[in-house]
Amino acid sequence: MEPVVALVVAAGSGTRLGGNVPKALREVGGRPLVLRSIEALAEGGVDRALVVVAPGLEPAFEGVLADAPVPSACVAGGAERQDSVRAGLAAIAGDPGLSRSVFVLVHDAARALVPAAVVRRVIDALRAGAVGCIPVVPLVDTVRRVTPSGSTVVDRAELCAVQTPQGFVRARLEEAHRVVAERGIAVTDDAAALEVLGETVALVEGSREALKVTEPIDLMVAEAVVRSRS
């Protein structure tokens, strides 16, 4: 079977959570956070990690990434967050030992407590014959859509919250970042990268765990989870 690669995304300075260390290598729990996101992905179902960093912090992430349980490496991002999932096909095309991956998963590190379940259902996802796949959640919040002449409220039946690892056939994400380049089109996942193409992305359940580590709450909110596991 065919080796399924995650690419990390690591390469955020993490201005709003604070601190004097990339957000990434922050710990909950005692450990980084990308080194959490990475276990997680392992039990799951990846067998490689290619984790993206901003340029210039490689060596600080290296030391981390030996304690990795699957086999994993840094390369350097870009400006925005689609320079550095295109910086990163790009290392994984060139790379034998990951070239031969069919499917390729982009997951922020940030997402670092993701269960296990729902990296598998990506991969199941996948391999069922999905193009790209992401987890959801419902929403909880009552929602308004805020214009200039007013805000009116937003059926949140009709809405879910995206979160990662989100899966996708290597080669149609590879086009999918080509043309949004191309396009000078900007996305905020690699989906809406995919649905420029026209494919269609299945929906999996998420899991409220999965939760972005963004400002200090988060991290409180981290470390709760993470002793409740314990």
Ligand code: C5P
Given for the second form:
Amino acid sequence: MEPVVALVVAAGSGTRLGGNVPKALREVGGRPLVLRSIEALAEGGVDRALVVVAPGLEPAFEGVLADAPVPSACVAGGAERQDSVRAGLAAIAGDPGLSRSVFVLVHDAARALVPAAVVRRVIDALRAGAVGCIPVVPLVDTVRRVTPSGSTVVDRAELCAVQTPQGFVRARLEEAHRVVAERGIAVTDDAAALEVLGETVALVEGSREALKVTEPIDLMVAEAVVRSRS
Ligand code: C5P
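What I would like now is the form predicted in complex with ligand C5P, since the data block earlier showed the form predicted on its own; can you produce it?
Let us now look at the entire complex, which starts with that chain.
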């Protein structure tokens, strides 16, 4: 079977979480978020990982990555998430060990507790022929669109929240990020970049456990999830 590489983005500032350690190195249940992310990805079928970190933090991450269950390296990211993804894709393309991978899974390090079953669903969809695949969950809150002229309720049955890992045929995602950068389009995830090429993405069932650790309360929830698993 074709090898699968994970591109784990961890170069954000993490200011909403606070603390003086980079978010991806914060621990949940005694293990750094980035390590838990790679463990889940590996259990779900990923063979190698490349972690994109803020410039200058490579040594701090390299120490932690030595404990990863699959070969893992790190590379410096950019100012916006899409710059970090582009830097990671370039590093994969330039590494003979990583560029054998036909498929790439882009994952937010902050979604450290994604169940392996979700990772497996994404990889299975790619192996079944999808060019891109994303995990989604239904919305639980009622949602309103707020504009300067007032607010209106939105039918939440038509909406879903998008998680990671998002899986892609690597060559198509490279092309998507090249076009997005060239045209100066801002995207907040990689599926949106792929759609710029006119491709459609497949949806698979995500999980509430794949929450993105963003604010202090998310760390508390993540701790509770880890405790409930052990
Ligand atoms: O900012 P946001 O929460 O959307 O970030 C999602 C993920 O992208 C995080 O894991 C963060 O570390 C990563 N990121 C990045 N490079 C940036 C900004 C965000 O790798 N410049």
